[in-house]
Amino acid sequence: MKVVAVYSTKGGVGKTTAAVNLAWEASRDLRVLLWDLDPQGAATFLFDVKPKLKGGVDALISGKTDAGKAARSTAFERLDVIPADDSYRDLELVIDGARKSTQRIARVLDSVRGDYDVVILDCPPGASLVAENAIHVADVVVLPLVPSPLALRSLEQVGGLVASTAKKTPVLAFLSMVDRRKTAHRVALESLSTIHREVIDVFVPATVVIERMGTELAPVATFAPTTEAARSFAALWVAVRRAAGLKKSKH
C-alpha cells in the first residue's frame, strides 16, 4: 500500500480538486482510500459521502475505531471515503495529545494495509503536526501551486518541512489553476519546471469545468472526460503513480 499526501503550506491552491480527481483517477484499476484531513471537509462534500464519524476523529486516532469501519463507500467502484466531520477541527490537538504523536496518521493506516492499494491524504493547509504525520506516512508529496510569486515560498517551506523529516518523502509539486492568458502564468510555465526539478511539466489550468465539480459532486473525468482539465489530472496521475512507485493492481 502506498501513500500520498497532497497538500500545501497555502490554502486556495486547488488541493482538494486535486486529491478528488487523482482519487478517481488510481480508482480505475486500484482500491484507493481517499482520508479528508481538512476541517472544511470538501473532499467528502465532492464524493457526497455523508460527513458523520462514529465517535469523531478522536476515537480514529486513539484507536477505538478501526479505519476499515471510518471508510465509507461512494459511487465509484473501487474508491472509498474517510470523512471529514466537525470534530477535525480539534485533529490538531487529538494528534498532540497522544503517545509519538508524529506517527499517529501511520497507525491508523496501518489496520488498513491489506485493503487498499493506494491511499491519498487531503491535508489541511498550512504546517502543523497534522502535515508533519502525513509527511511522515507519505510515499510521495503532491504540492499545488499557483503560478505567483508566493509559488516559490510555498515550494520552500514545504521542503523545508520534507527536510526535517528521517524520511526525506520526495516532493512531487505542479502548477495549478494556470490562466494562460497572463503573463506571470506563461512564464511559470516556462521556467519553473527546468529551474526547480520538483515542479514537473504537468499542469491544471483555472477553467469553469473544475467549478462544476461543486454542483456535479463527481471528479471532472466522470462528466467532461474530453476536456484539457480531465486530460491535465489524468497526466498528473501518471507522473504521481510513478513517483510513488505504484504499479497496475490485478484487483
Ligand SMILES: Nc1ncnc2c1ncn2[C@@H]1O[C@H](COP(=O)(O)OP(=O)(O)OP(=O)(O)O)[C@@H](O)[C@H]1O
The other form holds:
Amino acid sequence: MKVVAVYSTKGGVGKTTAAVNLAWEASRDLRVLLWDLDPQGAATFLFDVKPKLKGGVDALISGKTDAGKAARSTAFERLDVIPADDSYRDLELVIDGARKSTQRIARVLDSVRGDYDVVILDCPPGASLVAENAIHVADVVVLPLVPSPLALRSLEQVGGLVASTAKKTPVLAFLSMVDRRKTAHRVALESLSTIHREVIDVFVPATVVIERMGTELAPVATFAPTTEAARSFAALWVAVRRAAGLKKSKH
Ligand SMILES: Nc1ncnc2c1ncn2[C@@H]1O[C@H](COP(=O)(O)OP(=O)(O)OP(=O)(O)O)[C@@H](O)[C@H]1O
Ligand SMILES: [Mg+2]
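Output block for the form predicted together with the ligand, input the form predicted alone:
Now the complete complex, all chains and molecules, led by this one.
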C-alpha cells in the first residue's frame, strides 16, 4: 500500500481537485482509499459521500473506530472515501493530545494496509500537525502550484517541512490552474520545471470543466473524458504513480 499526500501550505490551489481526480485515475486498476482530512469536507462533497464519521475523528485517531469501518463506498468501483465531518475541526487538537503525535495517521492506516493499494490524503492547507502526519506517512507529496510568487513560497515551505523529517519523502509539484492568456503563467510553464527539479512538466489548465465537478459531483474524466483537463489528470497520475513506487498500469 502506497500513500500519496496532496498538500500545500497555501489554500485554494487545487489540492482537493487533484486528490479527487487522482483517486479516480488510480481506481481504474487499483483499490483506492481517499481520506478527506479537511474539515471543509470538499472531497467528501465531490464524491457525494455523507459527511458523517461514527464516533467522530477522535475515535478514528485513537483506534476505537477502525479505518476500514469508517470508509464509505462511492459511485465508483474500487474507490472508497473516509469522509470528513464537523469533528475534523478538532483534528489538530486530537492528534496533539495523542502519543507519538506525528505518527497517528500512519497508525490508523496500518489497519487497512491489506485492503487498499493506494491511499490518497486530501490535506488541509497550512503547516499543521495534520500536515506533519501526512508527510510522515506519505511515499510522495503532491503539491499543486499556481503560477505566482506566493505559490512558489509554498514549494520552499513544503520542501523545508519534508527536509526536516528523517524520511525525505519525494515532492512532486505541478502547475495548477494555468491560464495561458496570462504572461506570468506562460513564463512559469516554460521555466519552472527547468529551475526546480520537483516541478514536473505536466500541468492542469484553468478551465470551467473543472469547476463543473461541483455540480456533477464526479471526477472530470467521468463526465468530460476528452478534455485537456481529463488528459492532464491522467498524465499527472502516471507521474505520481511512478514517484510513489507503484507498478505501471496494464492499460
Ligand atoms: N484547474 C482549475 N480550473 C478552474 N477551477 C479550478 C481548477 N482547480 C481548482 N479549481 C477551483 O478552485 C477552487 C479551489 O480548488 P480546490 O478546492 O481544489 O483547492 P484546495 O487547494 O483544495 O483548497 P483548500 O486549501 O481550501 O483545501 C474550487 O472551487 C475548484 O473548483
Ligand atoms: Mg482542499
